[in-house]
Amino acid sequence: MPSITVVGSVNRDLVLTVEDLPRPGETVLARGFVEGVGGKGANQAVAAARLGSQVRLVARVGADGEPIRRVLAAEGVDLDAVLTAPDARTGIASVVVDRAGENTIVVNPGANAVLSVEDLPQWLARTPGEVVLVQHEVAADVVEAAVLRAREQGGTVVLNPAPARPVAPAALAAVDVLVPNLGELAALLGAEPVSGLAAARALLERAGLPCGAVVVTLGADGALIKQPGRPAVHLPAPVVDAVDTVGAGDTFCGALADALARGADLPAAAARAVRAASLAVTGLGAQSSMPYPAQLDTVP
């Protein structure tokens, strides 16, 4: 089985569905409510596990985290490196989703903020080439230490720099595949936000980031890949009826890691990740519509 280690966050997701997102000062009534497991680390771990990878999660939950552990264990995620912060609550994400599938999210980090460099296992990449997947919902020093340790151990390092914040130059140089969305790419470059495929391609072509490759997720427009010495390549997304876009980016990252761990080249891995993310937006909640392999085979 392909092997992946995910270092990241675990949250309780509280998801409210509404007709339209509230404006500042406005109160709206929800049409529905769903509670589930989320956090970028947990989401990406589940996405990869559903596609058949052996996934180990490195994270922290609070003293209230036993129900979340049960959910993740049922998905086949290895929880040996998920520690309990006895004096903290598990992180909480309040998510509001409108009828078009757009959302706003507010996160209280909780136990995620307690995850420290000392909590990282000695071996993140347990075998050469093992994929180590990291995101920004934990402390910056944890991200940097995880990236550098995985690189030293011969791992394939994938960094999803979300939420957007600066990345230490040494850590960025140690990343094999950087996976930002368009806003996060602009933030990393200190550039003004852009929109549209042509502007995204132009921004990526002149980015000059010191990492290996960059894969920019573009939502309904799919993704752009930039590998060293090659022009950017666009991967369009299949057309689907979007219900909830929460978790689409995490599904992309988990599916990308799964494909890379199986030995796929980056264009093939990213194409598979685009299909997986497209399926993920067809249901409510971050994890409910994350696909299994048989479902991916139905998407052109």
Ligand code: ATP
Given for the second form:
Amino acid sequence: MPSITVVGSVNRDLVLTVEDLPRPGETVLARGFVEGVGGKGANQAVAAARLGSQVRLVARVGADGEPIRRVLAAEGVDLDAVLTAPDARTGIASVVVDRAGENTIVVNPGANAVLSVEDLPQWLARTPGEVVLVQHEVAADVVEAAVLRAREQGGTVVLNPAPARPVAPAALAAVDVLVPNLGELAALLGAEPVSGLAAARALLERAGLPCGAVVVTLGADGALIKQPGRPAVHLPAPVVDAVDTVGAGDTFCGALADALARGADLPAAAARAVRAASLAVTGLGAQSSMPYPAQLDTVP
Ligand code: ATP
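Now show me the form predicted in complex with adenosine-5'-triphosphate, since the one above was the form predicted alone.
Full complex below, order starting with the chain above.
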């Protein structure tokens, strides 16, 4: 069975739907409310587990984390390395979504901020080539230590540098596949934000980031892959009826890790991730719309 370790965040997502986002000082009534499990670490773990990988999550939840453990366990995610921070609450993301799908999000990192380098298990990649997937919703020193340890153990290291913040040069050099969106790519390069496929390609060709390959996600434009010494390759996204893009990037990363863990080469893995992420935008919520393998076969 393909095997993946995810090091990252776990949140309670509190999602309120409103007509219009409140302005400063304004109170508005919600039209609906749902609570779910989120956080980039948990989301990416679930996305990969749904596609059949054996996924171990390394994370921290708070003393209130039992219901979240139950949800993740039901998804088949191995929680042996999910620790409880007794004095902290599980991270919370308060999400407000308006009728046009525009959102504002406030995150209280809670127990995610308590995850420390000492909490990382000795094993991250148990066998050479095993995929280790890390994001930026935990402390920078934890990200760096995880990336370096995974690399030492011969793992395939995938870093989703979201949200944007600098990456230590030694850690960047240990990354096999970097998966930023366009804003995160520009931030990493210290460039002005750009939009559109042509600008993304120009930025990527110019980039010369000191890591392995780069896969840039481009929303409805799909993704661009840049492997060292080769021109960037565009993978268009299938045209879908997009309902809610929350979790698209996490589905992409989880599906990419799943395909790499199965031995797919990067272009094939990224193509599968594009298909998986396009399905994730056709339903409401992050985890609820993450696809199962049979659904992937329905996408051209
Ligand atoms: P988010 O933070 O909303 O999860 P992101 O900024 O990390 O997203 P995006 O580049 O917006 O990531 O989306 C990730 C992937 O999801 C894209 O590469 C694409 O494959 C797919 N995707 C996103 N939006 C659409 C869309 N409207 N139609 C088809 N596919 C989409």
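Basically, rigid core = biggest C-alpha set you can superpose within 1.5 Å across the two forms. Residue numbers count along the first chain shown, from 1. All of these numbers come straight from a predicted model, not from anything done at the bench.
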Exercise. Do you see a C-alpha shift of 2 Å or more at V97 between the two forms, with the core held fixed?
Worked result: yes
Problem set entry | Cα displacement of E66 between the two forms reaching 2 Å, rigid core superposed | no
For this session: Could you tell me whether the Cα atom of A264 shifts by at least 2 Å between the two forms after core superposition?
Result: no
Exercise. How many Å does the Cα of P22 travel between the two forms when the structures are matched on their rigid core?
Worked result: 4.4
